[in-house]
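Take a look at this single chain in structure tokens; it is the form predicted on its own.
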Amino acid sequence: MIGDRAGAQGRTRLRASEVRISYWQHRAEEPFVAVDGVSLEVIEGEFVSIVGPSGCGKTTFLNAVDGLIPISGGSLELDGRPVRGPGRDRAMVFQQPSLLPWRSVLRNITYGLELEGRRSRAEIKEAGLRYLSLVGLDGFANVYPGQLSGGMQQRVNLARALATDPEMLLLDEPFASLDAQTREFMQLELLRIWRQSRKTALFITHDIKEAIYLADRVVVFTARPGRVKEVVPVPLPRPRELRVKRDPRFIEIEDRVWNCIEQEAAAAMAGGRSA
């Protein structure tokens, strides 16, 4: 692992071996292959970002890790167990908060815990308030989603995912809909929350700076069908402030990642693949 975890030999949380994901389209003569031969390991407590050309299968792969779609070939394991469907050991944070407008902030956070039915009301409320505080929304427990800014809604979304205490946090471009300034501050907040929660995180984004700033490693996918083109370490110390994005070492990593993506985009246009 990288940064403040350098040299640590944690156990493998996620192992993907030659993962293939395909599906049939209407009237197609052969299956559409979105991901083909992805092999990747994510270590316990690690933060890994995935980037690549648009349409390269990043979100498809993330959905497979969450168990929302089946794989067509290879193997996908979480803590040594095959992924066969959604489970309590994973939680997804989507692009849009998708909060329930008729429930307060606190009751949105505790929604998953209520569905589990394993805790008393007092325990559920206590857990909800703890994660409300973790995401910096003390005092907003009884406010409704419509009264919050986009950034605050995503904090609630993140708290709801963390409240179920998953082993792995899956994030699909959670800041894509935010303005540039709010997005920067949410990146900073996510790192703070991640350091405290110590969850293993797999993060999808189109923003190269965002991917590098957050991650221990950046995985670059090829153009469709998605494969792992390169895994780029991010040997920048933690904790990280936003100004690290101006560090020459950061810029060097950014150039390396961009070069990979530019190669894939050019190859896709030349060969007729979807980029």
Contents of the next structure:
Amino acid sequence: MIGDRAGAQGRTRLRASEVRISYWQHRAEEPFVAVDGVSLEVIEGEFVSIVGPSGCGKTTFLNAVDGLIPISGGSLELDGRPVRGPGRDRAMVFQQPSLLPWRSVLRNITYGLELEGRRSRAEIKEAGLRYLSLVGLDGFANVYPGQLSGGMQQRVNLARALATDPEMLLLDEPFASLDAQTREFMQLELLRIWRQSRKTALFITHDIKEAIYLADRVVVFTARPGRVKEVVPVPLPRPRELRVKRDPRFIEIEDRVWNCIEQEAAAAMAGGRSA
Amino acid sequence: MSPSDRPGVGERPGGGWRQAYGPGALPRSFLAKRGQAASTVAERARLQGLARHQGLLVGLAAVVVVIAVWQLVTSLHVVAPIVLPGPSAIAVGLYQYATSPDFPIDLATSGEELAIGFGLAIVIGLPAGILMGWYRLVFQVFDPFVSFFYSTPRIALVPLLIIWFGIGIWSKVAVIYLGAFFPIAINTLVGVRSLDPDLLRCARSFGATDLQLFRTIALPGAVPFILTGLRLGVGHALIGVVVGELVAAQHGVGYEMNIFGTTYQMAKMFAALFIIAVAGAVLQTAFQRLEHRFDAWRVSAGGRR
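And the form predicted in complex with the partner chain, for comparison with the form predicted on its own?
Full complex below, order starting with the chain above.
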């Protein structure tokens, strides 16, 4: 039913035009340019993946969207307003679970809500339990993160981001440190949760299959400084089972993305040699 | 990571000796062998109980052996009693001292000095460490003084402190305070500073204010360091009690210990030493208990962290 989200009916949630991000590194003689000239639009309710060779500035760009780092050129707007810092309309799922080890799972999930300080204790707890259940961790409310497996920790990380009910979900390679099987399963789970919560999602990964499987559109970044090299639409029907990864249409898209990346990876390595 | 990586400062939290020598560090071979023979459930439960208390039992056995050898050496007159009194003589000395009219006054005096001095060190040292850890400017202002006084042999200041505060309890309170303040303040400072960058980023992403960052990330993260500081502080405080009273005092266990020593009542001197050591052990254990209570998440993580 939620087939082609990339259709023109939605309004633009994120609009990046000619975004440049540079910063001074310790004792460097010139600023380090991570991202230069990224233009990208993400529509409400859309799932967009960003792939690119390592060090291409994907994560830097995501951090800028979250408001953790400032941009040094161009413009970055959310719902028509420029991004000036972290806000309640966005929530990040980090590459490392980044859970507070001294807080129980439930109190980790409600961390964002507690910081907001707008709701009562009971409401916060209730919301926490709801998201605990959504990520399939019923019964783990009072367990400490250290007792959980990596996959379970990432579910908590995801639930914590969802609990603040953001309009946009930013995911920074959240499954990168998981083993292959857990990873596939988490992709399936993420799609299920995304379908239920209907958030706009921006997902960073270096796994091409993962990017395609999850997204409505795959954005390929160039080697550093990152730019949008190509945007590849993924017109595969939803809901998607894991076996869609063996579908000929999927493989066709994968080839296309892989060709883009290959050129950039080669460029990145050549750049690395000359530097 | 932190500027306070001076040797001896900022001991890793979690209690070094317990990890190195605590339960589980010893080979369980002798228990394991018997475990194979244990067939009944009751027998197995009994052996598990034994395994749990293994550390305690082994420690107790070691103490008994040492005391027995010590007693033997002195009973056989290998060494003169004035050089080393035997355990039985010390027990008699302990009884004599504990029943003397001076004893309650000594205990109350030393206890009061310790309570006030160590209490002040906590009340001032904790906030001082927190402020220095959190505000760069406060650190920059106070760091030279802390570094200077931490590396000064503060015990040598006792005569000066007696001139300032008299030979009553207050000069001793000052010595104890100066001993305990630094480990508490410095450990707290290191704890507050050692923020996990991942957690910091996460809190910032959720829009945490500086105060929220402090309350939810810095302070809970510092708790193990703070408790380690308190544990180290107790040791320094007890040294302060004895040294302070050695130089000039009217009452106190340390004062009495000095009198016994200079009048060659070695058994009683060891008895006083024993009392101080027991006080130290009790306080250390109490803080260790507290540490484990606050470290519930760390313990349950099974060393993953």
